[in-house]
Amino acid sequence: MTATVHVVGAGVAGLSCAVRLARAGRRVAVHEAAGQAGGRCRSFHDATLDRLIDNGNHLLMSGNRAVRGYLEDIGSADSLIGPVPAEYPFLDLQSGLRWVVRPNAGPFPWWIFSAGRRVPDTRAWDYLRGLRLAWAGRETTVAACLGTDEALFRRFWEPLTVAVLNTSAADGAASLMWPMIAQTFGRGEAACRPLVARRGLSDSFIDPALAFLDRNACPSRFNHRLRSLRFESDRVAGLDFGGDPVAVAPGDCVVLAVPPAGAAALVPGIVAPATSRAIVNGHFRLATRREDLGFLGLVGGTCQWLFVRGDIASVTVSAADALADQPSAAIAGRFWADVTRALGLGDAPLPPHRIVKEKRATFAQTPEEVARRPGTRTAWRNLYLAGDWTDTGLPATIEGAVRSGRAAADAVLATLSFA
C-alpha cells in the first residue's frame, strides 16, 4: 500500500512541504484548522474597503532562493514584482529627509563609497561594522554587535532588524541577521531586489499551491483541527480531529506545520519558542490610485513600512506588542498621520480603513528563544516539524517557512526511501 504523508497546517511551511512531496510522487493529505489556507500569508476581501487586501505586508528579496524555487514549483514565479535595479527608498518623518539605498551589481559593495547611494550622514567605513554579524555569538544582540550611536544604525540597521526579526535591535539575535545579509546584500544587486506580490499574497503563494496539490490528487481539508496525536511505541499511530479519527498506517508519516504553541501542546516533551511578538498592519483606501510608489521605508514615526497597490495604502509596524494593545481607532489615527506625510496628502480626512493585529505573528527572535528552536525530526520516527520557528538557520520569514517545509519533506522522503 502506498504510504500517505499527513501534513497538518496549510500555511506556507505546510504547503511548501506538501508541494515538494507531491512533486516527488508521494501521496499527501493536508489538514488545516482554519477555513482557508495561508495562515499569516494570505489575502481576503475586506467589506469596509471593498478591496482585496493582505492580512500582513511582506517584503521579499530576489535572493530568497527557497521562495523562488517554491514559486517556480507552483507556477507563480512571475507574480512578484519590484524595482530593477534594486532600490530601497526611505523617508524620515520627523525631518522630511528622503534617500534611496542603491546596492551595486557584484559582491563587492562599492556603493557604500558613493554618497548618492548610501544612507545620509554615513561614511563608507561605517558599513564595515556590519561584518561583525558574521562572527556574532549566539547570545549577542544586534544592538550589542553593531552599536546604536551612528546614523547608519538608526536609518538602516534598526529598521532592517525590526522588519526581519520582528524584534527590536536591542533584543534581537544577531546570529540570525548574517544569513539573511549573506544571501541578499552580500551577493550584490541582483540578489537584493525588493519584491512584493503583484496582486496579493494568496495569488502568489497560496492559491497556486492548492491548485497544484489538487492536480496531483492531494486533498486538502479545512476546518479540520488536530486535537491530539495517538502514539504507539516510537511512532504516531493516529490523528484525532475531534470525533474524526484518522489512522496512521505503519508506513505513513506526519508533518506538523503548526505554530510553536500548538506543536508543544501536541507533542510530549518538545522544546519550542515560548514567547511571541506582534505585528500591526493598517490598510487605507485612498481617494485616487497611486502608481508611482511601490514601497517606502519610514523612520521617525509610528509606521515602519508603507506599501501602495492601486488605491490601497498599507503600513506595517513590527515588534508591536505595546501598539497592539491600543484601540484600533487610535492606531488608525496614528497610522494615517504618517501616511499623509509620506504621500503628501496634507490634512486629508481619515478614509475607510482596516487595522489588522497579529498578536502572535512570529516567535520572539531573541537569543534565548532562538536557542529553543527544534530541528525537523522528533523522537518519533514518523513525526516531523515544519514552520518558521523551527531551526532553519534563518529568521522567521517566508523564506524560513518555505525552507522548513522543504527540510521536512526531504526528511520524510529519506525515511520513506528506506521503508
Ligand SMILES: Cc1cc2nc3c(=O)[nH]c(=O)nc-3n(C[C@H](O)[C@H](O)[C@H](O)COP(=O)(O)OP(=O)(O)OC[C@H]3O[C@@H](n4cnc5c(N)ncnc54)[C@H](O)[C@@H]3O)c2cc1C
The other form holds:
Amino acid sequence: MTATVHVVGAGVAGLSCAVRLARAGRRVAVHEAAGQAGGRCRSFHDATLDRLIDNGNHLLMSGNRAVRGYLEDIGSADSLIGPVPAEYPFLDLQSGLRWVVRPNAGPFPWWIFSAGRRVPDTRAWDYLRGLRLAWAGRETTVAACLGTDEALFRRFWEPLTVAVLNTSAADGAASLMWPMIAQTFGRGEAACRPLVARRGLSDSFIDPALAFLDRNACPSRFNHRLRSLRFESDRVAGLDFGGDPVAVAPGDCVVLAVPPAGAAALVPGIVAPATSRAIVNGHFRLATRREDLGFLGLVGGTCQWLFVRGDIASVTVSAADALADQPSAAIAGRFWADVTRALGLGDAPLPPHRIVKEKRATFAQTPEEVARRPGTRTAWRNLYLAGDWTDTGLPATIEGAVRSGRAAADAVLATLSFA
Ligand SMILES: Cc1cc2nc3c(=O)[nH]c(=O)nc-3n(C[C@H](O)[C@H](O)[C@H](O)COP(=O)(O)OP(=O)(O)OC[C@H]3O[C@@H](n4cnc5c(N)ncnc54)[C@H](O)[C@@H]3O)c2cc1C
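Since we've got the form predicted alone here, give me the form predicted in complex with this ligand too.
Next comes the full complex, this chain leading.
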C-alpha cells in the first residue's frame, strides 16, 4: 500500500513540505484548521477598503533561495517584484532627511565607501563593525554585539533587526542576523533586491501551491483542526480531528506544521519557543493611485515601513506588543500622521482604513527563545516538525518557513526510502 504523508497546517511551511513531497510522487493529505490556507501569510478582501489586502506587508529578498525554489515549483516565480538594481529608500520622519541605500554588484561592498550610496552621517569603517555578527555568541544580542551609539545603528541596524527578527535590537539574537546578512547583502546587489508580491501574498505563495497539490491528487481539507495525536510505542498511530479520527498506518508519516504553542500542546515533551512578538499593519485607501512608490523605510516616527500598491498605502510596525494593546482608532491616527508626512499629503483627513494586529506574528527571537527551537525530527519515528519557529538557523521569515517545510519533506523521504 502506498504510504500517506499527513501534513497538518497549510501555512507556507506546510505547503512547501506538501509540494516537495508531491513532486517526489508521494501521496499527501493536508489538514488545515482555518477555513483557508496561508496562516500568517495570506490575503483577504477587506469590505471597508473594498480591496484585496495582505494580513501584513511581507518583504522578501532576491537572495531568499528557498523561496525562489518554492515559487518555481508552484509556477509563480515571476510573481515577486522589486527595484533593479537593489535600492532601499529611507525617510527620517523627524528631520525630513531622505536617503537611499544602494548596494553594488559583486560581493565586495564598495557601496559603503560611497557617501551617496550609504546611510548619511556614517563612515565606511562603521559598517565593518557588522562583521562582528559573524562571530556573535549564542547569548549575544544585536545591540550588545554592534553597540548602539552611531547613526548607523539608528538608521540601519535597528530598523533591519526589527524587520528581520520582529524583536528589538536590544533583545534580538545576533546569531540569527549573520545568516541573513551573508545570504543577501553579503552576496552583492543581485542577492539583496527587495521583493514584494505583485498581486498579494495568497496570489504568490498560497493559491498556486493549492492548485499544484490539487493537480497532483493531494487533497487539502479546511476547517480540519487536529485535536490530538494517538501514540503507539515509538510512532504516531492516529490523528483526531474532533470526532473524525484518521488512522496512521505503519508506513505513514505526519508532519506537524503548526505554530509553536499548538505543537507543544499536541506533542508531549516538545521544547519550543514560548513567547511571541506582535506586528501591527495599517492599510489606508488613498484618494488617488500612487504608482511612483514601492516601499519606503521610515525612522523617527511610529511606522517602520510604508508600502504603496495602487491606491492602498500600508504601513508596518514590528516588535509592536505595546502598540498592539492600543485601540485601533488611536493606532490609525498615529499611522496616518506618518503616512501623510511620508507621501506629502498635508493635512488630508483620515481615509477608509483597516488596522490588522497579529499578536503572535513570530516567536520572540531572543537568544533564550532561539535556544528552544527544536529540530525537524521528534522522539516518534514517523512524526516531523516544520514551521518558521523550528531550528532552521534562520530568522522566522518566509525563507525560514520554506526551508523548514523542505527539511521536513526531505526527512520524510529519507525515512520512506528505507521503509
Ligand atoms: C504581520 C506579519 C508580517 C510579516 N512580515 C514578514 C516579512 O516581511 N518577510 C518575511 O519573510 N516574513 C514575514 N512574516 C513572517 C511569515 O509570515 C512567517 O514566517 C510564515 O508565514 C510562517 O509560516 P508557517 O507555515 O511556519 O506558520 P503559519 O503561517 O502560522 O502556519 C501554520 C498553519 O497551521 C494551522 N494550524 C494551527 N493549528 C492547527 C491544528 N491543530 N490543526 C490544523 N492546522 C492548524 C494554522 O491555521 C496555520 O494555517 C510576517 C508575519 C506576519 C504575521
